[in-house]
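First comes one chain, alone, set out as structure tokens in the form predicted on its own.
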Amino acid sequence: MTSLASLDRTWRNGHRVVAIDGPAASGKSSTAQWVAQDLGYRHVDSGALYRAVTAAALRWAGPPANWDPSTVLDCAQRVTLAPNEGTSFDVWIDGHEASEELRSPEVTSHVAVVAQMQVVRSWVNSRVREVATRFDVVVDGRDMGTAVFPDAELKIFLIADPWERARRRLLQRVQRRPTDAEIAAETELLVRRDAADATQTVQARDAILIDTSALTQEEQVGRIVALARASAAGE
């Protein structure tokens, strides 16, 4: 029987993979983007793909209450990834770049439902694996080191205190210092999201756990880059 690890090597065609997992708002995407830049890899944000599928479903699948996995998967076929001039990828929907649409409140409120659909998860994972056959990548998500790249050279699992995660998310969203009341409300939403995502947000047994609650982004990026370079040097 073919193992997940041997399949992973086949998918990658010799390219390197750094997999960064963790719960919502743990800083995965921004950290992964910076790590990719420092390493000269490409950053693949699996969360952006889930958001893009959600945005496509909002356009073409009717009221969210009526969404079924088959219909949402049909909408996913309108989503593509294209390398940009930097070190990441742009997400396109139906032939148009869609980065602004992905962060809309409506997409944010429905993406968790879409991300729990197994057919959508399989579709996203396939897209991410395809990219890794062509580029050295830093990928982030919730099951990159378990389901998608079980044999990645380096696996990182980021965590942070829910209050700190909520504070960071609000700071990015509102571009000012959030109030304690705002942070408390956002913390409650994140805790609920954690519960909904629990089956997907699992730390791989060989992943390195990094608690970023008291770290600056520069510190956590530096730690991961050092680990990646040490891993590459040890091969």
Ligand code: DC
Contents of the next structure:
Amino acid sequence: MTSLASLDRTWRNGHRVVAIDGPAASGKSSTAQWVAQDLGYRHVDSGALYRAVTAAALRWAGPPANWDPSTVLDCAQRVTLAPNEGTSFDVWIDGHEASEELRSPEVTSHVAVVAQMQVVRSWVNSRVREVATRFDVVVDGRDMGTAVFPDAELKIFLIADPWERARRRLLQRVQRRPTDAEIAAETELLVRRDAADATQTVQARDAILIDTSALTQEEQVGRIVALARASAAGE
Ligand code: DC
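Next, give the form predicted together with the named molecule, keeping in mind that what was shown is the form predicted on its own.
In what comes next, the whole complex appears, and the chain from above leads the way.
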């Protein structure tokens, strides 16, 4: 008898999906990248697509105060996702590789508005689903296990204490031990971002919750890889 899981993924040509969701700075993207490498899958960062559409809108949609969904969607047509030589995808805007631009403070401060636009959400979801028809993928975002891949073979929801998330993010950015005052300021920003993203950050009922506050990245990756292997072996 064909199992339900394999029936579910016929639309993906049999390709497998590990969906990792969670709030900002929960370590999703770096964890997903590493999990993909260990499993021999490709990593897709859905947040990077929202960021790319925002970067394109900043160039071509006029002043942000006047952005309307259909103009922003026009800008999205300039964004493409291309498999790179490693195990992920590069994001291109209008024929240029755009990874650097996606992390700019300007993009970061406007992306939440773009991510609220339903037409943009549908566009991003189609791009990510299309990739899953060609590759086994580890996708990370906010709603990968709910809106985009309700049929994913494995769903993970990563959380961590806001103070710890802020500390990790600063450590990455400043390359030294951040002070308590710096962590406090960053925690406030993160909590505000959590609120802006709250409607779309959804834990699937069948997701496995992992609190990474006291875990090293190696431990998080090890757990997820073990779960993915167990799920593949159990079919
Ligand atoms: O994970 P990130 O910081 O790169 O995400 C950028 C923005 O996109 C953030 O506002 C949350 C939003 N996002 C979303 O709404 N849904 C996703 N699947 C991924 C990101």
